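Starting off, we have a lone chain in the form predicted on its own, written out as structure tokens.
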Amino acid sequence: MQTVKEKKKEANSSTKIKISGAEAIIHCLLAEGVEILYGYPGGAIMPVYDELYKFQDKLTHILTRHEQGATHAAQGYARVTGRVGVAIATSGPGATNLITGLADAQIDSTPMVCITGQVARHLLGSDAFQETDIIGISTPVTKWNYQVTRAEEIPEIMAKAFYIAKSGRPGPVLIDITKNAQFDELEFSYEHCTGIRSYKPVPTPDESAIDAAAKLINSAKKPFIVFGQGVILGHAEEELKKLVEKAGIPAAWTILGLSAMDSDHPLNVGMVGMHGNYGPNILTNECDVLIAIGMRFDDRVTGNLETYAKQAKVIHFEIDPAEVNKNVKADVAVLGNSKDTLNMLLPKIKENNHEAWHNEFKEKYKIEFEAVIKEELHPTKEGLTMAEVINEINNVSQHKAVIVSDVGQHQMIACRYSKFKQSKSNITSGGLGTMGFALPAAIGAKMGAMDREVIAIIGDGGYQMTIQELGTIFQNKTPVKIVVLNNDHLGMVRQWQELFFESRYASTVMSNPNFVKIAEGYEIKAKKVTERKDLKSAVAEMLASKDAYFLEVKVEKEDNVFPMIPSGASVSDIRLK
């Protein structure tokens, strides 16, 4: 009888070996490199999990608590490494706890491959038990999805799904695959899919385009580069940097963009958007030639689009063609991938040293800096402030760690004072706002880059939505930080209550557990700050530990974020206060 290890060594060849459809699964993921994977067993999936049992040697499978949370973590895998996540789950509610996650990876363009287990193909459209119609309900919020029925379907579909989810802009794909699938037998050899008919995942730069984008630039008097996340995924952040050092252009990042460019170059002018700074906001409504790169112009960022640059030139670098004109109209659309379009662009490009816009920036800052950050990262106030935090993180850390935020305050506080020297170390949920998201994805990425320090930064609202990935922590050993901003209440809606809803906090303030003692019970040590003095200490005690680490720091149950664009309000009223 043939070995596990003599079949694997055939599916990796080009000879056809009969193996049933779970296993052929199983050679897929190993022929794709997937070493790592996320997720939670039910009766529909049961045949590959047994599968996985016997190569577990060569595929490792986390459980995680929720099959949310797999897909979370599979979230933040890909994000620090590039490289495609996978998440596992059963038919019915094990397929539908997927979509939060799918719809995140969706609109932040993150690559991840979702399998589902399915009733077997001739219980489908009958109402058996734990079936339900993933492939339609999954359907708004993924690249592509499909529904194995046969065995022999598996090697080519699974091809497809690698492919489709890392190519050109990446994001989520589904593969739903029926049991019968599952436990008939296929004659199995696999192929890598290196294309498909009708579908481009990167269109071919336009000479032209490149040339009138940099007439334009070279022509400016006062040029503004605006980045995305399409930098990082594009692997442009060298042919960035050439781009602002040569040409002398003050460069801002979206909240996905940011660690694209190192925190502390000079050039760099800091956030734009809704929670960004005040001069690149400000500063969006003067400059003469709007530059985005690898960004989708989002509301966040834009705010009012019917007063949004109007005076400007804008040149919209982007690799999805759909994205061009749908927000902002282009006056240049330069396609293609960011590194190839840069790369093109810089030989055309002018050396240049735009000083005094540049100071326009740094006097924008001066008014931030004594209007919001100065009473921030040094308060006069007796209570703990979240930018003191992340600033004592940043000292302690040196600028290396990987920051994994939540949503909501803690978020764009950490987005603001985070500092970073290496790309692909911000992670957060950008489009999509998923509360939830920061403590399994924070798994995940730690699991991608061991060599690093991985920080959740979450809300106490946040976390209490998948707290119970603490077990995951806890049965893998997996030493990620976990720094919980405990103001206790829902503190951006209370914000919003605030200054639009006359204070009336309807629903936002939180009775909250003993978080450490709970932390304590997965065994992760656990520790409490309500003072500024035993800040520091604590901050250097967590990055010192070799295993996970739970930080809780009260801080100010009111505090504000500013700046602070009202929704549907100009980039131009923003306000500091």
Contents of the next structure:
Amino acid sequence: MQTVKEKKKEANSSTKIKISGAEAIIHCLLAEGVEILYGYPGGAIMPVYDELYKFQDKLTHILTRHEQGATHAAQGYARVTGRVGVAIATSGPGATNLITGLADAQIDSTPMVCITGQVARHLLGSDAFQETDIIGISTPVTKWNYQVTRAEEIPEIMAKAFYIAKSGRPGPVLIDITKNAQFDELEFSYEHCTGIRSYKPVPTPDESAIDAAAKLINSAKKPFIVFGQGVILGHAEEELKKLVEKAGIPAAWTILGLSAMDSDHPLNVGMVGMHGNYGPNILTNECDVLIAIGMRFDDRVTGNLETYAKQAKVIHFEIDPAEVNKNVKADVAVLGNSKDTLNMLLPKIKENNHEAWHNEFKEKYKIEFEAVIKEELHPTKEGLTMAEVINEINNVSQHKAVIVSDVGQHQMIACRYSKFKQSKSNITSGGLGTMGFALPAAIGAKMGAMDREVIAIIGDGGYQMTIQELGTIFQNKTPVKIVVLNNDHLGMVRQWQELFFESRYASTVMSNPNFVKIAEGYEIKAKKVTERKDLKSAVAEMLASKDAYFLEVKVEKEDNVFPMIPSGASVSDIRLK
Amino acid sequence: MDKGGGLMKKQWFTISVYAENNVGLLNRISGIFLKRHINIESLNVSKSEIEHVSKFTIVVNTTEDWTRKIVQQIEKQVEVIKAFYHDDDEIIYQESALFKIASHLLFDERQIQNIIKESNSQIVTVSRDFFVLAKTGRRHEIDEMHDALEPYGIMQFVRSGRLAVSKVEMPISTMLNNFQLDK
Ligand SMILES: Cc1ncc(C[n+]2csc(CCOP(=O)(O)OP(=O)(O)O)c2C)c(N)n1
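Given the form predicted on its own, state the structure of the form predicted together with the partner chain.
Starting with the chain above, the whole complex follows.
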């Protein structure tokens, strides 16, 4: 099909082009540079699908097997590319199936635009077939949403949707489009949105806050950086590295900050949070200046706020003013895009080297290595550990893969032990903790980074929440690698039951099907490993495969993830066993 | 606006929100309170001094810390231009109420006439069966009038949300002009 530009060229340049609302939606997507979208058809969105059919050479639509899968695929695509992910669904159940993905994208600040069909305008409020108030339902889990009831509104609203989704602190936007607006015609012209008067996406950095931050950092004896996804979203990886190196400050990442720095950088001291590393957690309560960059002090990071970094002066680099003083009071708040503010800060920072302080992290690492890591990576027991699987993947992939993890013990292990060389390489559901996220997110990630190895790490529980997306992999021949770490339990919940509910394993024991046969049913190469001696070759075979590959590894059934900060406890009370 | 020390004490705050007219915005704003389990004591939506800009006036009884966090969340919404919060000393505020009362009481009960006079209320309409009194003032004045009339029988009663203007400026026009200049 022709783009509007081509059509205009052909027609007399002064004639205005009249097209249907549905076709206009396609032109808006093309104008925003969309190449791929994920979705599922149905009555109220059929006019748009008809146009998708006509434009299939310009815009790829991937039919997922469930609308939730479409949202997670769009999220995976967005997180690996840094661009806006797009998902599309019909009204009613199609629209409500998007909610989990919207909530996930909202809490993890992922740019996404979801388009839903809606019953015709004259039927609104009549409880028509597949009518649901998706605007009302999605309001708390969207950055913005809007119901289009007239075809003429489409260009402006679509432009706004993309602008809002990607600007400032990114987030999901839902546009609900009534069927009449898809059928009716409009005179189409498109203008990108560059500003909305009531919306200031990026606060202007305040020079005096930068000065105050520099002063604190320069005089600090034990400065400590904790950085989050704000570094990745702000494209500030280089600036972060410069700051860390110039001032010689140990830096830890949050789960969403993973891969924003080289795993093996000498000043990268690991992960903070409930199952993070021992040193960065415990030393949070010993630093004198805590420099938080693009992170939001989630409770899984801080533990008990009453005992979190009380001794430290806190500097908070943040793009969203609503995050400042929300959980942790900042002595200095530096508002703005992390790249801009770090660039303003850098010339004011004195070169330094906090060797003795850095050594404290190394000492703590030794303790953690002896108590936890050694046995995890090189087990002396018979059963396989999750960590040795991740370690083997690191060895073969040479730290270059995109790791997409689901939710549970395997997620924590994947985040603790995966190694990264490149930013945007760790994709996981951090804020919402959505089981079922990884398989569809890996599909989107692979489609966004065809030149990279994309490996999904999933538990036997979460795998079965979106297992139908194997159909999407089959149909599109998407060469993702799927690793299921099978402990025959809902492991993370079982761990809590063991530790806090006297081992009453209420509904956490799983009888699992033959996963290999299921994968083979979708014509995906599949293997199961139950013994250590077969692990190395299986991982090598998987990563050598040009096609999709499914690897199930039977791991120890009742292993626990440590270290651990029990919920509500202080970061100082992190347990090694 | 940190009033030092009182951050954790519960008190009355009036939140003024300047926003674009939009059907969904009320839902979005009330959701912010719902999510934090904070009750809206009163709510009024009207046009503001600026064309096409509406004004929400929301009253809460909570700590300043929570009020500040709520205002930050409200301000974050795409269609909100700016939100402010003030304590009772920083604003001029009123509420309005209507009382519907049986007409015969006006003649049978002498005391009713005194109440009308003393309360500074107006008779809006009188018909054969009922008359309507309008009273504008502070909440306690309206409550006192309600208590005074109650023994005689009130057929219907309604009170508006709080209406408030701040003593200091809320510079919305300047903000909107700056946006035009930035463009
Ligand atoms: C949709 C959803 N439902 C429930 C939970 C609660 N939950 C968190 S971890 C977990 C267990 C996950 O089990 P599995 O996928 O087998 O992974 P494992 O912990 O064993 O590695 C559950 C049930 C969740 N996070 N998401």
